[in-house]
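Take a look at this one chain, the form predicted alone, written out in structure tokens.
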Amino acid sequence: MDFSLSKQQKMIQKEVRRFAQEELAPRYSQWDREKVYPRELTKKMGDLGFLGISVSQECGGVGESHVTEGIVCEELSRGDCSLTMATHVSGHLCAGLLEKGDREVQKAFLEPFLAGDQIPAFCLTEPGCGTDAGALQTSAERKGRAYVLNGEKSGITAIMDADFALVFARTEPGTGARGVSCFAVPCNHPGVSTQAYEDLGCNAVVRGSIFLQNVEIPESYRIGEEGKGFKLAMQGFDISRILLCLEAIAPAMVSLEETMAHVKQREAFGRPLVTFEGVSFPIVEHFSLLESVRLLCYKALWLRDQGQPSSKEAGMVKWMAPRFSTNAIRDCIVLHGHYGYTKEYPLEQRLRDVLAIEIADGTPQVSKLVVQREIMGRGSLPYNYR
């Protein structure tokens, strides 16, 4: 059992951390206040090879392991934990699907994403179904060698800035998850419109709804076989959920590091705050929990690299990481005193941003159902959760 990183991974980690500290962290709060998606930074990530880490070299990616993909996502999230939700979580889901598309689709959508020229949107959730994604109502009807899409997708990360969307729509009515297909849809296509949400956090990657009204796209823009789209979507979630968890842990760890520095130099009653157990013990507890979950994240990624299942581990970390991270950041705010509650510090923004991760790609309740299914069997579930 070897927990060390390779020489290549250490080099990548160092370079990505430098990029996050120099390019992302200084403008993290600015992008939140202005609700601006920094497209120029996405382009820089593409130029540096930070996008599509696990996409095969044959498809234009870097062809690195999922563990390396996790390292990149974690290090970027130390500087900005909201931007990676679009570039590396939605990006992973979209890139993984586009790899399964034909050459026309890869040239039109995958290559521009990997280069940092286009922003993707992963569109599965609808107003009437999120957790029960197999109940979606958006339709795709055949029209010769084309499809006509109608419906609404909701809660979509970065949809207001996205250049294309991967839309899941029903091609076979009344067949549940088996009748869902996946389509690549340019966001400037006739019949496509969007509407922004006013969210608590992650304001640089504005979420919203996408509306499809008689949107006609060529048959070649379908990803994979007809009726197999839901299965393709589920295959990507084990990884995207782990990336989300590393995205949550990173800002919590940075917050703890900042808080440790603060309590060492801040004094009360003639002593540094760090010498009081009521101050130091909570930091130790948060650090211990987060480091434990972080290791489980990398174990799960390692399992996938070995071709082994990781649904159980992904479900475990998905309910733990966001919860433990928000608890840690909240205590960091308190330990900074009244200054910690101001917007002069990035703590409050990190808390708002990490809260979103608890919901994204499956709520804590869904994550626990996944673990329950894996360790107790499908017969233990209250209903047929896929």
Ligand SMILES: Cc1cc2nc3c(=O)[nH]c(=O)nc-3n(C[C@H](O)[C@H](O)[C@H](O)COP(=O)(O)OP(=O)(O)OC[C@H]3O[C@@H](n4cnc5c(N)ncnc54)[C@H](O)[C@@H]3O)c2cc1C
Contents of the next structure:
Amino acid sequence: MDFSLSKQQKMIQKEVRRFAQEELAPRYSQWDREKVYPRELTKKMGDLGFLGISVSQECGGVGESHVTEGIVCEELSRGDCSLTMATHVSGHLCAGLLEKGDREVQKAFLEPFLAGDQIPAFCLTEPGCGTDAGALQTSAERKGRAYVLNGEKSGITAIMDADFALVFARTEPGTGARGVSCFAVPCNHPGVSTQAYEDLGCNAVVRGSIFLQNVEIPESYRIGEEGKGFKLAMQGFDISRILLCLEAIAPAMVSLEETMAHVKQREAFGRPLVTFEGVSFPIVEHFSLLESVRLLCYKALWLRDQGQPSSKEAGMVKWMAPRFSTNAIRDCIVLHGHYGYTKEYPLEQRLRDVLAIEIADGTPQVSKLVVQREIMGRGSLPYNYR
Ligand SMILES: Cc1cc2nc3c(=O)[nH]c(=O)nc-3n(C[C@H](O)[C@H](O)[C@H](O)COP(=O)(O)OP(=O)(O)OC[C@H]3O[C@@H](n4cnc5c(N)ncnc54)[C@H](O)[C@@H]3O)c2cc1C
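Provide the structure of the form predicted together with the ligand, given the form predicted alone shown above.
What follows is the whole complex; the chain from before opens it.
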């Protein structure tokens, strides 16, 4: 068993950490206040080769391992977890799908995404179903060598800034998850419109709905086989959920580091705060829990790199990491005293942003169902999940 990073991984880690510290962290709060998606930063990430880092070289990527992808995601999230959700979680899901598209799709969508020129959106959830995504109603009807799409996709990360959407739609009525296909849809296509939401956090990466009204797209924009789209989405979640967890852990770790520095220098009753167990033990507990789940994230990514299944590990970290992270950040606010509650510190923003990760890509409940299925079998589930 070897937990060490390769020379190349250490170099990437250092480079991405510097980028996050210099380019993201200083403007994290500003982007949140102004609700501005920093497109120019996406472009910089593209130029530096940070986007779609696990995309194969044949498809124009750098072909790094999923462990390296996790390192990039974690380091970026130390600077801005909200932007990382768009570029490296939604971005991962979309890039993984586009890799399975034909050459035309890769040229039109994957290449501009990797270069940081275009922002993608992953569109599975609908107003009527999220956890039970296989019940989706958006339709894609064949019309010669084209498809006509109708429906609404809701809760979509970065949809207001997206240049294209990967939309899951039903090609066969009444067949559950089996009749779903995936399509690339340019957001400026006739019949496409969007509507923004007012969210608690992740305000720079505005979520919203995308409406498809008689949107006609060529057959060649279908990704993968007809009726096999749902399986593609689920395969993507096995990795994106782990990346999302590393994205949640990073701001909690930064908050703990800041809190450790604060309680070492601030005094009460004639001694540094850190010398009171009531102050130091919560930090130790949060640090221990986060470090454990962080290791499980990397084990899960390593399993994927070995071609082994990781659904169980992805399910375990997905319910634990955002919960542990929100708990840690909340205590960091308290340990900063009344200053911690102000917007002078990024702590409150991190708390709002990390809360989103509990729901995105699957709630704690659905994550536990995945673990249950893996350790107790399908027969233990209330329904035939997946
Ligand atoms: C910040 C954020 C970003 C998102 N980004 C995207 C995106 O880019 N693309 C996209 O497609 N979607 C996105 N989503 C949507 C997200 O995937 C869904 O919100 C999520 O899957 C839950 O679906 P739902 O909201 O319809 O809740 P529901 O499915 O209605 O669930 C409501 C509650 O019931 C619980 N529940 C449901 N079924 C069960 C069960 N069988 N057992 C126990 N409890 C159950 C759930 O856990 C939840 O607590 C995002 C959501 C958020 C908050």
